[in-house]
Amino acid sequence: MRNLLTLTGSGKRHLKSLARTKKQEALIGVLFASPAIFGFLLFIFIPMIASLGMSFTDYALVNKMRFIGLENYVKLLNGTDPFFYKALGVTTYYVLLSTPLCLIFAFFMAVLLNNESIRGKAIFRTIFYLPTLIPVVASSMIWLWLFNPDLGLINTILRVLHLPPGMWIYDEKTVIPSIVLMSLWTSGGTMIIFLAGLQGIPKQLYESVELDGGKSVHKLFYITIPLMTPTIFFNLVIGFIYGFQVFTQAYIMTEGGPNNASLFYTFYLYRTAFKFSKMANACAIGWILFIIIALLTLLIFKTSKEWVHTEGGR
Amino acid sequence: MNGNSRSLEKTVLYLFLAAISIFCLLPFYWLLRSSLMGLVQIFEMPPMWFPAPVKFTNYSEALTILPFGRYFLNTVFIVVFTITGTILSSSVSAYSFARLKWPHRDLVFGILLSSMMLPYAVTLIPTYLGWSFLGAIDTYYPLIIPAWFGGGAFNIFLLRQFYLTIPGELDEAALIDGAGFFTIYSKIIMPLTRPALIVVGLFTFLNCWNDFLGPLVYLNSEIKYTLAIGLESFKGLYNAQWHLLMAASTVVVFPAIIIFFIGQKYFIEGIAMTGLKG
């Protein structure tokens, strides 16, 4: 009896101390996460709300803020500001062209490198990855020079091959494809992610295709691509989100030209805010971008159920 | 027959690899080649493939026209404080999200992660106005301080992934021995995940070194410029002096490549990590 009493006593004490550590853990947990939580509030949540609020005003740095309702949005969407749809169109064109091309190119590089019979794999991998290390400012300078119609490398090569030289970023029609070409040059990061995914595919699967008399093509379409869909999906989402935010290339190489043919959305926003000081207007531009990206991401996630392979199958 | 088609396949494979390698490397070559030419040579038609004579003085000339030494120090200053802040604050937050239990932890983490998808364009203007209200325009505070508040959702995510792989018994044993949570974080988790911290440090270095919009928006006086902004203003001043512009660009590119070769192993692993658990 006495034994039992002491036992429950110590048990209670144990429970109490456990509860105390639990409480303490929760407290310390929140404390340790607080830099991130405060950072989120200070640099993301509050600015977002402020941006939304400001987009309903006419604030332009010098004037007193005045509530004007949806006027900023209306003026953008009904075409009063002709640059809005231009910027949206240019950026959409760029995203639709560069995202799939970069994915395919990166995937192609990764598949090449994943071949077991290749020697010097690490060297090729490094070479393919190298361009992604270059600061965008510097790579913009380099490509500006490469695209130079008279003295640039690209036209020099074309002339050597007796092909007609182009105007590249200096022509309305070719400026976006030119910048897409430049983005292909920096798809090494995506390649590394694909490569890691490829290395995770079990070898037995390929062997069973071989046993059934399948060729490389069958391996690619029945094993590699289906099993890689989660990685493709990840890179697709990231590609979309980053594609909409291209800025430096426009700022340094084209200043949005020629004739606004490379007026990238973020550059347009920057110009509205920091050149013309139309802060409130720029907030509205930013929020429209946010809504577009959110909707697109949602759409990709929704359709992903149809084509993204999940572990364990459906 | 079979052997023949094998070797053909191999040849095609290497041809592709070589073609892509040329595509990746040729711009670097053109950059170096142009940075070593004189003004007359560079305007020669048709363009020459090799600089003759090689003109190393472009570098000293480009670097003295604008105070690139100063820009270099400015950039290093920002990079050092950003990396320190990022590593400390992202690791302590990741530790909490991975190993400490507290109410709504995973919800908070999810919200934090979703902020990775937020375009910076949405927050740029209010953040700018906020710093301007605090009188911090033309200082390094707007570029450094955010790193000390979590260091970015991406880094927290990356570290949390690593922390989850460490067996929980380690923490429990340490707790029973009377160690506090901070001791566990600093004496067990941090040393065990040094490679992950290096990855975060390297990525932060690159991001910070390559950052253009931040310094462009926040820095006004020339003496405070970073290398990226310095290079941009150089282009504005010496538009047609391609040889000097390319020399200056090479100087900006070089440190990033050096750092990559030092930390290559960690880079490749780090990028692979991000995609696997997307």
Given for the second form:
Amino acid sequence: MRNLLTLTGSGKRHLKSLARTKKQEALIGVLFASPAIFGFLLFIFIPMIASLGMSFTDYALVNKMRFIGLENYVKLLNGTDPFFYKALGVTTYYVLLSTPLCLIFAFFMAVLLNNESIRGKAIFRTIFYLPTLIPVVASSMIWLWLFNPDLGLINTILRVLHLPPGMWIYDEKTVIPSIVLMSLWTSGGTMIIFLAGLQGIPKQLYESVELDGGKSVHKLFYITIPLMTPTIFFNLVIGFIYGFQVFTQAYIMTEGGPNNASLFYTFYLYRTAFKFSKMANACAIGWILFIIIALLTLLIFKTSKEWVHTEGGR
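Write the structure block of the form predicted alone for the protein whose form predicted in complex with the partner chain appears above.
Partners and other molecules have been left off, which leaves just the chain.
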């Protein structure tokens, strides 16, 4: 009986020691994460709350702040500002055009570079990934020269081939497709993610298709694409989010033109805040964008149950 009490006492001490160890580990984890937590609170969360409160005022840098309720949102949604729906339409057009094209291009490049029969795969992977390392401002300047109607490389090649040159970013009809073409050049990051997903597919599945007489098309549609749907889903969400926040191309290359044909939403927000000094209006514009992205992401998550395949099924 005395030995049992001794064991029980030692067991309690052991449990207390484990509890103290877990608390110490939790404290150390919080200490290591505290810079990131502090940075998030200071530079993201608090400014977001401040901008939300400011969106209900008439703050414009030249007057005293006055609470006006939902007036900023009402003016934007009822079309009082003619540039709001213009910017939203331009950005939606860009997103619907660029996101699928970038996904398809990056996916098939990853499939090609995952082929074992291709020599120098590492070199080609590096070449296709390098444009993503170039700052967006620098790449915008490069493409600004490429799209030049008179001295640009693209029109020079077209003239050599006796093909009609284009106006590219200097024409209302072609400015968005031209910027989409530029976005394909920086799809190397998406390609790398697809490549990582492809390398996780068991080779035995492809061998089974070959034993059944299947060809490359059957491997693609019955093995590769179904097993890659989680990766496609991830890149789709990220692509939509980044697409709605495109800014630098309009700021550096087109300044929203010609005739507001490339007036992207974030550039419209920037212009409202820093050119016209309507800070409260800009905050409202930003929060509307936040709601749009949140609802769109929620919609993609809801529909993903029907087409994203996992190891346990859909």
